[in-house]
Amino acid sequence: MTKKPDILILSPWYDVAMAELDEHFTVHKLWEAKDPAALLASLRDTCVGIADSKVCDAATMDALPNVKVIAHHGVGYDGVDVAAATARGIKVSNTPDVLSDEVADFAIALTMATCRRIPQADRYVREGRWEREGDMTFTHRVWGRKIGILGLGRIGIEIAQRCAAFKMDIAYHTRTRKDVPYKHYASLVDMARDVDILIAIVPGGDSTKHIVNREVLDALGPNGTLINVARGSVVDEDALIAALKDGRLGAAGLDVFADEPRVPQALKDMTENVVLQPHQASATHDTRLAMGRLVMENLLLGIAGKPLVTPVN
């Protein structure tokens, strides 16, 4: 019987999808190891593939010198040292496209929940306040508003198409203009000043760290709403908290944070104008299974020395 190739999973994702890997590989799970260093040492000569959902650094690659492919579970791969992988001849993949519609749906849902204060209204009913105090205070409409999309990649395009169905006036900020029927802003500050709602959907990493800073938040203003379905690093979290506390920003809907899963208590305490989610934009059974199967396909191809389906480098 031919031995299945050894692969290492650095961090867990959807159990059903991970279980399917057993058909093709001998799977080793780093987070379950009592002695992770010993596991890495035992796989030094045999491990040919790595699957991760968060971080894969150069030290891990050096510990497993025969790895041919790192298959990242997620569209954003800022936790993978791609330069180190490339220097070592290791192919890297991610899982774009299969989650674009899911994240776009969630971005709209989070926008609706934040602007229409759906979680707050749910509590209002459950706490008996509707009966005691009468109608809840009015909220803000979503349809027809001016919306600015920070980033117009695969997911950004899907978000824009959904916004169009809500009769929104759509603008976007990217470094280069796209061939789309939406208004392009070369300046993020200028766009923030002109829109009601700003949705962030850019990759993480050094190039976008704190791109949504105090100046952008002040431009968005006391009637503005920030929605972040990108990465926590994209927003200056301290500046965001200060803007919300001071009333310089109206509201925020956040699915991602700077130090997940640790969320600042200040944000948790803002129950009236902030909606918080546990980084779940792509977290449906359907999409996570599709992402896991794409990870598996890239592993099989990379180990076989064939071109990847969704290469990063």
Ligand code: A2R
Given for the second form:
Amino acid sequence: MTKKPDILILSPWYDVAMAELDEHFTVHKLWEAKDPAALLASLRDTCVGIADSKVCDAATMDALPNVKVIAHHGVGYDGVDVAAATARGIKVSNTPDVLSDEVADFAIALTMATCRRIPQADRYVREGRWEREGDMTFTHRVWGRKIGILGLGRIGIEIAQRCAAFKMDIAYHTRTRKDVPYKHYASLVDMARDVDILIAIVPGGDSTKHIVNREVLDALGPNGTLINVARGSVVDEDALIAALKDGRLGAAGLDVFADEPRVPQALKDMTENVVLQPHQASATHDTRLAMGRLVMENLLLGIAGKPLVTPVN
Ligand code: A2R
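Can you swap the form predicted alone for the form predicted together with the ligand?
Below is the whole assembly, all chains and molecules, this chain first.
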């Protein structure tokens, strides 16, 4: 029996999907290695594919010079040094589309949870406050309100369609106007000033770093709600904490953070107007299986020297 090609997984994802890789590859898992450097050295000549769910840097590529493909698990590939891969002739893929509906569902769920204060209400019941103190204070409506979507790509458009079902007044900010029936803002600050809820769903990386800054948060204002399902880097987290503390921003629902899985204590302490989630927008069994299978397809194609299903370079 011929040996299956060696691949290295740098960081894990859904175990059911990862297990399917064993049928085609000899799978090595860096995070399980007692001595990661020794594992890399042992794979130097034979490893032909890398898969990751977070970061893949140039040093790793240099340690494995026969790698033909880096299959990234996730649509946002800001953790992969694509320029370094391209310079080395390595193909890179991501997992777009298969997660768009899931992330859009979650964006709406987080918007609902934050505006209708669902986690806070759950605690209110559990802590016996309903019995002791009577009805909880009122929350804010979601349907019919003005929503601004920062980024109107594959996921953003799905969010917009869901917002339309909630009879919301939909606007978006992107660098280029899209052929959609929603109002385009060339300025993010102007859009933030006009909307009640701002949902961020742009890619991470340099071009969007801290695009949601103090000015944007102030424009969103004390009655405004920020929902971030994009990347932690998109929002200036210090400015966000300050705006929430000062009451210059009303509320925030956050699935992503600057330094995951570490979340600033200041955000954890804000229990009344902040909803925190552990970066789980795409994390259902169904979607994570689909994402894992797309990683596998890209690995198989890349190692065979064929075009990838979802290339990024
Ligand atoms: O700016 P445009 O016209 O290229 O529109 C894209 C927009 N976008 C930006 N908008 C404003 N300022 C920027 N610097 C900027 N850079 C990109 O984000 C486009 O409408 C959207 C990205 O769409 P897709 O590439 O289709 O990404 P997808 O699949 O919707 O995922 C978005 C991100 C992922 O990269 C993950 O970081 C996160 O959602 O889960």
